[in-house]
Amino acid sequence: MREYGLYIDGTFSPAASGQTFDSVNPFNQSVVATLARAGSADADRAVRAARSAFDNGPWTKMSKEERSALLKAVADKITEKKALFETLEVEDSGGTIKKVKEDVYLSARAMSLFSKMALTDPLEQLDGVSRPGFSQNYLLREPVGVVAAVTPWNFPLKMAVWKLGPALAAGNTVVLKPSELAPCSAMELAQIFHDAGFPKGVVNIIPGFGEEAGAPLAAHPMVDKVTFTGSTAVGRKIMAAAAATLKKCTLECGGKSANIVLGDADLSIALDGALYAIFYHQGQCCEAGTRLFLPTAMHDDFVAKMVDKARRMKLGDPTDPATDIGPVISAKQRDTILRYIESGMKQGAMLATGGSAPKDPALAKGNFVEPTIFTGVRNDMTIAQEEIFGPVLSVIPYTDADDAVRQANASIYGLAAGVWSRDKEKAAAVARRLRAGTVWINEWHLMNEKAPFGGYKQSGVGREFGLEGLHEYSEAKHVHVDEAGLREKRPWYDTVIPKS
């Protein structure tokens, strides 16, 4: 069995308590790994590390390229280790192997172009900014100092690359703390940060539970900025948390995301992309099309085509390549699905598939939820308006493209949306009015590292990806230079200082 320590300031060590924790498969309940269950006092310990290597240690001086080459180096070595990545995936968040190994690439792939952001040039000329002859300008980037970095179980380590990567390709030092519930990924990157070389206290990651290790990061007054990927209540927390001392923040929050389907979709490809969007792995994605809304005239049609295909979907062990549906990550997310399955058939909705535990002998072990489909839902239904974050589907029928874009807009979430239709021109019209942070004209769940990531409303704040999210670890700095020289080229002085 799996061991791992904390990892602060370089070495690998226990937790200041002793304790330990277990990181559980969610398919057959085996332990995967037992973990140093980091407390406060060791969320302080990697803070002051992170702070020391910043303030006092080689990164901030190290030139963007010896930081570019050390992340291309953490980029490779990702994808040497894929084989232990892909294994780890899917033993410690139940991730089908076919979603793990794109996860694992993307990953590698991710981190090698974050290193090539950290050759970004730090200094902009400003032009325009005064007359000829009285002064340069210009815009510096310089890094936020210690970054605190909390991410979810999901995607242990997309998420973790996609939090540690751009951070430090700004110049940042960081502490992590993965989700208690998946990771062992965070903890075998330790191990490549630690064999590629980064000088001590850079990276530091702490796993352990929320309250626990997390908000001690949250709050500490020598962090400089949070990044967080998780829940919107959890997300509110960490806010508050933060602004005690004005700290940044970029916040990747809940969703509920609307996938609408116009009159002319091309139905072969939006039918499987409605499934797509919703039961990729398991609807366990922040940006899942959770809210389909289709046009009265085709939602019988649609509906029964979709039940049909989602009956025959495997569920499985993740390990087996023909598994279509793994595990929920846990036993209480699996029941806190079902309750909401409950809520909705209170509320009126009507089942059109799923809604339990599979019945599969087989399957007993595993935190298992059929793939959920309802009609009947009106919009301001809990199902329609909560992130349930499992495979549920709420289906919602719609008159016109206005009251689909009213429909869809009618929520607190604003992280994703979709549209599905021939005419493109009239899918981008449908795009343009839906308050989302991304939206997918015949897609779903295609990200890419060098486009902009975040949420509208209560799903967010700031952006990942892209130039966008590699500001977001810097602070900018203006400098103006003076090239006037002599006192009478400055009148404006005569405005407060009385000439000589």
The other form holds:
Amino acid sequence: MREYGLYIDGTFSPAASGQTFDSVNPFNQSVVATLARAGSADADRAVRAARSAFDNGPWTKMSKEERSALLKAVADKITEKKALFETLEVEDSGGTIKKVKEDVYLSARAMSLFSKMALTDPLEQLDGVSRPGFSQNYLLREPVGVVAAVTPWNFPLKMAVWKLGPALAAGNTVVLKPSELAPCSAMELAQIFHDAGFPKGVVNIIPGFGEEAGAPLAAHPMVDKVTFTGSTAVGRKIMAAAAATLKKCTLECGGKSANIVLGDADLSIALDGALYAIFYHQGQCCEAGTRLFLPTAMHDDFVAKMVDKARRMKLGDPTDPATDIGPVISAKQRDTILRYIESGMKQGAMLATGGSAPKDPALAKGNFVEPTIFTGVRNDMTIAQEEIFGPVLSVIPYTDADDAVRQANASIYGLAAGVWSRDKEKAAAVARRLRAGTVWINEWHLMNEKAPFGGYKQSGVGREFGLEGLHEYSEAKHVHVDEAGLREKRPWYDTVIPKS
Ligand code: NAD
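Complement to the form predicted alone: the form predicted together with nicotinamide-adenine-dinucleotide:
Below is the entire complex, every chain and molecule, led by the chain shown above.
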């Protein structure tokens, strides 16, 4: 059985309290690993290590080329260890082998991209700030300092890479707290950072629970920035804790993304696209297409075909390449999903398929929920307003594009949305009216670390990826260099200082 300590200041160690916790396989409830359980004393030690590495260590004096090379070494090592990561991600998070193979490949690719972003020139010349000949002005992008990163369990390796990569590319030092529900990949990543030769204290990774290890990071006065991915409810707490010292925050939170099929959509892709949007990774994606808006004329046929396909999805052992739907992360989460399904029925939605845990005895130990489709959903029902984070689709009919846009935007969330149409201009016109950080046209789930990702409204604050994402990890320093020289060219001094 695997065991992991806390990775602080270049060493693996037990928690100060000596406590540990187990990470559990959602398919069969076996223990995947035992990990040191970080508490506030450990969070404090990790932050101090990161602070010292930032203030005194060689990291901030390294050239951007040296930092880039270190990150590239990490990317290469992820690829080298891909079999290990695939095993861990399936066992720890319940992702199917088909899904996690993609994740591991994409994690290495993302880290490689972040290593290139580390080469971004931190200096930008600014034109026209002052009158010509009076000054030269430029902008320096400098690291924020110590970054605390807190991640969820649904894409354990990707999430760790998406936080560590850009934070380090911008020259910061980091303390990462992975989710207690799937912490193993992050700990293997710690070993990779260690082996790659990152200076001590630049990367610190502390497994533990939110209130015990995450909250002290968000509140710690030596932390300059918090970057968080998780639920909106916890995002609010993080922002409140960060407020005491006015830390910078990037929050990637929940969603209830609207998927609008227009009347002229190509059904051969829209149908599978709508199923992919909701059922990929058992619906445990922040940007899952959870609300499907169908024109009334298309509704019955579209739903009948979706139901047929949903019933043919194979629930099973996530290590089996034939499995489409694995378990959800925990028994607690399964029960939450089943409660939402019950609430949908109570509020008058109609169950078109699914709605329960499967009866198959081979799946009895796993946290399974059948792919579930509700019709007759009103956009104000709980199942259409709250994030369920499971394989539950709400189908909502609409009358015309205005009606679809109005209903799509009637949500506290604004993470992603989708539009399906054969007419790209028509789709683009709808896309412009949707209040969401990402809009896919005739596609879903495809993300790109070169393009900003994040939420409108209560789906988040700030952006990840692309230059905008990198800038979230930087302070912008304006430097004004006088070129006028002469006293008489500075009439503004006269407002307060006697001329002679
Ligand atoms: P969660 O909010 O319960 O936990 C996320 C992380 O926060 C975990 O590491 C947890 O230990 C920690 N945490 C919990 N309480 C804390 C506290 N008081 N202070 C500091 N840290 C605390 O979310 P989850 O169940 O792990 O993940 C699912 C959620 O994540 C969903 O809401 C989903 O939409 C969201 N998510 C968002 C994105 C995005 O990019 N917008 C991506 C993936 C997941």
